[in-house]
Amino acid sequence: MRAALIGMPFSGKSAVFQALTGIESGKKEETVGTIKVPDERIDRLSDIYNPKKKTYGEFVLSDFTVPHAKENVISPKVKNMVQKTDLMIFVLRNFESLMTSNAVDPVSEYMKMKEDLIITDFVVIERRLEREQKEKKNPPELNILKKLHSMLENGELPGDSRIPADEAEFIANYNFLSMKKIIVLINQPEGKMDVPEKLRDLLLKDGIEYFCVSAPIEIELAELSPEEQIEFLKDYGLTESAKIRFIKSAYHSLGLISFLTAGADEVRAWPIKNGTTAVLAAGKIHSDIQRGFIRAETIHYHDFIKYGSEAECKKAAAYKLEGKEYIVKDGDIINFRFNV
């Protein structure tokens, strides 16, 4: 999985992306961390199995320090290296800053972050639906571009939840980023957490979710011990490290949930689409098991826990086989069985 922040001039983005990631950006054009989601299942079964090496699902993120180009908001060097993410995070300034004299408006800022994307693919479908006027070739994915241009027209924000996922394959190779899931983060003051009251209706009403952070604040905080840690969020009204909230908020948007793998080896998360089918989510793990599936054998996390052991579950029924269409849940411990 991987996300991108993006942000205008003196929005602090380097200092989200140190608060989250524990890097500090470089002087490359792009500075990539890990994050590593915490899971209490995997170190609860790690504790049981006491593997060789556990492993936690990661989202990689990636911080641009591409000059901004006067004409654009959001750099079209930046834009063509966004393509590769799964989610863009747009940083707000809120917080008054000596390294500019502009006025703090994070609203203006989501409008010409959202506005420069909508443009951006909006001339790219006018060109292409110009040269099918010429050509008359019809092509399969001409009625969705119309549709797409429509919303673009209108200046909303298609995401990725308003094209039926069998009409995105279509246009997939073209890479819109404003089907793109979107999360917005808005960097606050010291101790402030009130979003404002123009800028939330606008991303409720665009669907975007959003989440309040104060880069300072994170930077130190990941400083400490895990036990000064929650002291310090006592201190300043908060439950949870700004990278936990991103996590859960990356997760929620993108549709993720995962699946375990434990043994003696490893255990491991492995995060799929909700939705994902048993031999699809084999395939996550390796392509020969995807196409040698024969069967998934099941116990959730929460069975495998309530009974103790594998032959436990299979006494109280919580052990399952399950075929090629089974619905993976969050939080299933799977093994599949294939032949290759």
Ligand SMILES: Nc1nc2c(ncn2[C@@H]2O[C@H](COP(=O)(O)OP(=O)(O)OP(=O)(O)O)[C@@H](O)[C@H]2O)c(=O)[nH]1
Given for the second form:
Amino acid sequence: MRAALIGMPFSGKSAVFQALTGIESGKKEETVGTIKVPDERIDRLSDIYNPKKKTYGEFVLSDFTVPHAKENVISPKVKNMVQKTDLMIFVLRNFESLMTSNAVDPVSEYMKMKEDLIITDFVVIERRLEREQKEKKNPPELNILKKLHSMLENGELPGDSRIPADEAEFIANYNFLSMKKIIVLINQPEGKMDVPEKLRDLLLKDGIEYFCVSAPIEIELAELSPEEQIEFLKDYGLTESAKIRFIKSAYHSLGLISFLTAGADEVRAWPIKNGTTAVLAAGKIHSDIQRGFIRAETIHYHDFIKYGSEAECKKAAAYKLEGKEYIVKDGDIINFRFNV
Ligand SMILES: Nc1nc2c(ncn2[C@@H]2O[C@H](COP(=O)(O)OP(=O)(O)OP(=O)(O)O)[C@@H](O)[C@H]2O)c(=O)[nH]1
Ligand SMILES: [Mg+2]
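Switch from the form predicted alone to the form predicted together with this ligand and give that structure.
After this comes the whole thing, all chains and molecules, with the earlier chain placed first.
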């Protein structure tokens, strides 16, 4: 999965990026870092299989350096880069900064970014609809484009419920930013976690998840040992690092689960959308496995731990042979049988 941090100048994007990835952003247009998704199931299975390789789920996170004079947060270049991602993280500044004379106002930052996002797509649709007026080709996506056009015109983001997946497919190749998942990260002053009520209401109305971090604290935290981290978090009244809260929020808003593969070569977590069928999950590993799919040999992680081995799972009827249309569950350990 890919995610991008976007926000107004000095909102603390690069500080957040460092807190989440441990990497300091340079002067490059785009700095990329990875966030491994901790998963104790992978640790436990690795203890059992002793594999050559252990692979966690992973987010690839991008941070951008953009000229500050720009009117729009989403310049054409940023748009191109963001289009490659699955998730946008809006970073809002809720701390006093010496670097800008602008007041602390996360509500207007949010509204401005939402507006920029909407305008970016709106102009594309306007142009497309104008062309259609001349050409009268009546392409299959026309009605969905019109639907999105009217939402954007009203200053609304579509969200999943208003343009469901089967409709979204028709306009997938436009790669609209307004169709992407957004989570909001409110960059707070040290030790404060209260969110302006107006912002909370707006985000609730737009169906957008948010979480708070104080980037400098999180950078400090990330440099400590796991034991020290627990104490440090306690001092600030926190239970989890920003990294963990980010991962949870991202998985939740993208609707992600993980299936697992386990063997002597590799123990690995594969993030997929909840609701994915076995045959499509197979395609995440390799297109050959999807094409030649026969069966998915499936044991749920909890059963595997409970019974201790594949043989014992078979005796307990916890080993199942699932077909193409089986909906994969979080924690399924799968071995795909296939034919090429
Ligand atoms: N007090 C406080 N300072 C912060 C926080 N987050 C970032 N800063 C500081 O704010 C300044 C700007 O942070 P950056 O992370 O560079 O902001 P940015 O959004 O990447 O800025 P540009 O890339 O220049 O647009 C830095 O001096 C940070 O140390 C925060 O949560 N609290
Ligand atoms: Mg920066």
